[in-house]
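Coming up is one lone chain in structure tokens, specifically the form predicted on its own.
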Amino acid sequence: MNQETKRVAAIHDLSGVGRCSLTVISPILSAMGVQCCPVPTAILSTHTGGFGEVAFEDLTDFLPQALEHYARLGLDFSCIYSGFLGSEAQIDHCLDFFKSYPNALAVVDPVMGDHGKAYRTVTPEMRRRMVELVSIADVITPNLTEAAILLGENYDNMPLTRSAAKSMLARLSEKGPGKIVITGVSLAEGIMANIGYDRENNYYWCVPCDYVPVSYPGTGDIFAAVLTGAFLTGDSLPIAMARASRFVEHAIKTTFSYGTDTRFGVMLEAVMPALMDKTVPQNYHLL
């Protein structure tokens, strides 16, 4: 039996309560047979969405120390995966991680905003530097707000035509990454979908999703984590997109049915067994 396990350096924040960032990424990757090695950018008592003033510890200085230690150990990583970054200095440290492991799959979740607005911590300079980080990525997973920020465009909440969606994906690819997935896209034909582009094969993909009238923290982290785990275990882009979409939809629907406090995120513990389903999903088609 082959005992080799894929190893991911996950550069994200750690929020103790709220089911987001590393608290969901680590168990998801583990359940998918991938080792998650957390590299926390900050530690928070809760996420920042509705719990009042949080206890916060910045770990910017920890990042280069961790990288230096891994280099001394000669550790290898199959993937470097970055998420929420709190400063320009953390972007610099992420760039160092990616450059130190040029053969690792480079996944960037460019966490900068949602619902048409940038997060208050995301400065104009951080937006510019995030484009730099995206330029060396293999895979990026922005939502529609973040896609607009990366392209330097104003956010438009009108549904996208297929041609407009393809144009957005192609223009993001021109910035460097070979695989792009934009989440939470409303298409003009009346469906919600996650859309993707595989530059190597020049295929545009669409995974329709059922709309549920609720928003939970951490669903973007969950999507990106499942997508990353799927790539590392051999899935193609459309299959990885479909697997991630199916799991997030299952988690949202399950949680919504119980009417729980949205601040606490999705009921991950109840739906984790779904990650063990190795059936190849078929809910994808060409865009």
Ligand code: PXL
Second form
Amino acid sequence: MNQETKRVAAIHDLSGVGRCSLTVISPILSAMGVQCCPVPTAILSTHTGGFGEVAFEDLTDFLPQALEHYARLGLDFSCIYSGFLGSEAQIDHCLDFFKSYPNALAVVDPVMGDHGKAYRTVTPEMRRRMVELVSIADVITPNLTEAAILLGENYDNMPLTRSAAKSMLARLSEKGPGKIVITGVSLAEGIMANIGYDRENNYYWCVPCDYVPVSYPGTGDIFAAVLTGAFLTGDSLPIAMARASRFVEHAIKTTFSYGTDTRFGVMLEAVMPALMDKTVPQNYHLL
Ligand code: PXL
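Next, give the form predicted together with this ligand, keeping in mind that what was shown is the form predicted on its own.
Whole complex next, starting from this chain.
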């Protein structure tokens, strides 16, 4: 057995109920053989998507203290991975984390909104500062709403032509990251897909997904966590995208079949064994 388990500093919130952020990221990374070291940005009773007024404990001041402690210990991380952030100051602290570990894979999931709308906790200034965080990332995983926010464009629900989709990926890559994945893209040929760009090889990738007429919180976090685990265990970009897409699709379809209250997220516990499937997915093609 390889004793060198890769270590990820996961800078996300901890929402007790609703299966998102650290409550899904941590078990997913563990199941993939990667150690998740949570750096919680806030503690919430539930996520902010539909449970009313939440109990919220801000942990902004904890972030630099944790970073300082890790520096004192001389601890190394293979990856720094940030997600849902609660304030501009947290963006600054994340920048410090990324800059302190220049050799670590820098994954930024620019969690800001969905379905054309920014989350109510995300201020206009935070949207601007998120571009700064993205500029130092190796990999970013926006959904289509977040991609439009990062590019300063209006979200448009119209299906994208292949050339428009490629242009969006290329323009995001010009902001810094060498690998871009945009989730939940409706393409003009009538399919839903997750699309990606690998600047090093100048390849654009497409992973078609089944459309399910329902949406669950936390699926973006699950996608990004599987993608991160996949990179750290050696997958190429299209294989990592296909693995993450396959798992999210499996989770969504399973959950949808039970007709559960969507606010509680996908039935992660029921589908975890699918993460142990080490066969190389083939459901990708060039965009
Ligand atoms: O899954 C994104 C997410 C993460 N964390 C919190 C959220 C949400 C989405 O609503 O509210 C607290």
